[in-house]
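First, one chain by itself in structure tokens, the form predicted alone.
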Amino acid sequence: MYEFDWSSIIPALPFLGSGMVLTLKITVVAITVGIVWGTLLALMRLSGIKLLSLFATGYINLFRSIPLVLVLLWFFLLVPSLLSNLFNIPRSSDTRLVSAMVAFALFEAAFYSEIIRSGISSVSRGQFAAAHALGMSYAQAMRLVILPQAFRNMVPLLLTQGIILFQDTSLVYVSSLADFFGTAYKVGDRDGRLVELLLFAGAVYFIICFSASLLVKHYQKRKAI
């Protein structure tokens, strides 16, 4: 019968920390840009320009279309390669981040998109004829009027989505980065207590996860009220 032994977790919690600080930088960063990128997409999938329509169609098609875990392994392949050929900038542990960065940003940003288009078809056409009737042009209601209406109907699914690019950042284990989950498997392995930090890290993740769903779930009932 298996023994449990946790007496390996409190000598590695420095380096689980700094593990978790890597986890969440990428979240930070995967969320700001997606969104950022993924606004611009939902704004050219409704563009009446057919040739922006098809690309953000394409692009979201794209994206959803495959693994994550691939995408993070193309691009762990090829940023650092297109960085060491046109920069002569060595690989290291900064060029792994910077991957796994760009790679969670241009995914996400397929899911983001399908959500704030949602949220802007949500908006009354009645007030995109109300900003053209104070004079404004479609970049105009867009920006003053629409988007700000979009996203504040858009929040609870943007956080839930970001809680789930937390979880997925788990994967960036295929690029030997040392996230929270990456840390507590290479402790777990070196101190052969690989179940005892994997159970642990799957704690901490569920009351990360779930305390933050609670938080969604409140800020709804409040927005509801």
The other form holds:
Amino acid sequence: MYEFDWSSIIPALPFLGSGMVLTLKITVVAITVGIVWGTLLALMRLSGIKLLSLFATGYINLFRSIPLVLVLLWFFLLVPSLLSNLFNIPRSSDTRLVSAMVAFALFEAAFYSEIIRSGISSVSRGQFAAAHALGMSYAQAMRLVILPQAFRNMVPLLLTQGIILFQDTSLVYVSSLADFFGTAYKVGDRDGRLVELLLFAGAVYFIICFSASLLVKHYQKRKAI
Amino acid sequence: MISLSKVSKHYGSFQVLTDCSTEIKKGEVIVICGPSGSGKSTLIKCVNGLESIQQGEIIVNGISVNDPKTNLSKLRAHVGMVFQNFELFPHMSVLDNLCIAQTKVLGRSQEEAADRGLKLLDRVGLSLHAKKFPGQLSGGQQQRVAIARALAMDPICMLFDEPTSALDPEMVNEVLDVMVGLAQEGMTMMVVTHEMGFARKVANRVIFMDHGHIIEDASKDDFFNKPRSERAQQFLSKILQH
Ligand SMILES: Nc1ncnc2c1ncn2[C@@H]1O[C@H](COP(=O)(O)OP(=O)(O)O)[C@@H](O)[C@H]1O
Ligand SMILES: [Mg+2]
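Could I see the form predicted in complex with the partner chain next, after the form predicted alone?
Below: every chain and molecule of the assembly, starting with the one above.
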């Protein structure tokens, strides 16, 4: 019978905490950049300009058809050499974090843009007409009238996507970045307590994600009233 | 003030408007009526360029609406429009609804805009509701806010697309009263409506449309007393029965 021994967790908490900070950093950057870039992609796709909408459609389909792990690996391999070529940064310096952030942001943008596009379409066409009738330009109507309503309708979906992203950040283990999952793995491996540490990590992910989704549900209920 | 000459429009092969011509002078009130689907909404949306036209010409205040070189935003800023479904911005307070275009389109200061907005809310009898959101108001109140929002832009004319047809009957009059007031002050108005009481009271002329044609364009008295076309007669007898 396997004897559980949780004693290695407490002394490792600062290290695990630093891993959690990294996980949150990647999540927040990817959500923020992803939403901004995703909004632009959605606007391109909805714009009447053929070239832009073709580009956006291609981009979205591409990223939605490739496993995230592959995108991450490509960026770990690509970004360092790109950076060293462009900015003369030595190849050896650690760009793994930046690569991970860029990869997640670009990948998430494809998903966010689809959410945002449906959010924009959910605002009635009459709102556009009213904004135009008051003399607003297309850009003003979008920015002042359509997008604020679209985002308000989309908050739950965007947050849910953010929760998924928070879990997916654990995939940075392919570059042995010390995110929360990575640090847990390292500690468990070092102390020969992998099972305990992975169970602990799982519990932490579960608690955070489950409470976040409860919050989203609560928000939805409140909005429905 | 507003002139339409031989305006035609089609969606694909479907002809919505055919050779529509009319002339509206400053201070005139024109009521447009006709069966559903006859092109009334489309016609007045063409006047401020919300819909484009394929043939003919529309001139508003000396500016050709269908000229591709025309700055439509600039023109629309001074052509008020009121919609059947109010189309207030639900994420803004009533006062912000009145201010947003004043500040962002006309470049007025926030104070100036709020000042003007509050005056107009007072005029439509809603100054106590400035801080509420549109969703908290009744339909009639929302439509009065929508009228105030259009007036805040100091429009040279006002377009109404069935402003009372989405309202419960008991709220129709509060909106019509505001519109009658506007008409009596000399506002140039194009009003799509089936409220014949309103037409009798303030209209100078009545236009009757059917299948995208202007069938009748007559003075109010002529229209009500002796409509020339059979279709207008049928239409009138139908709606006057109700
Ligand atoms: N975007 C559109 N595409 C195709 N047909 C349309 C469109 N908008 C309106 N129509 C058609 O044009 C006709 C006139 O519509 P409308 O101007 O709304 O009529 P009314 O306001 O008199 O009821 C209707 O038959 C309608 O189905
Ligand atoms: Mg209509």
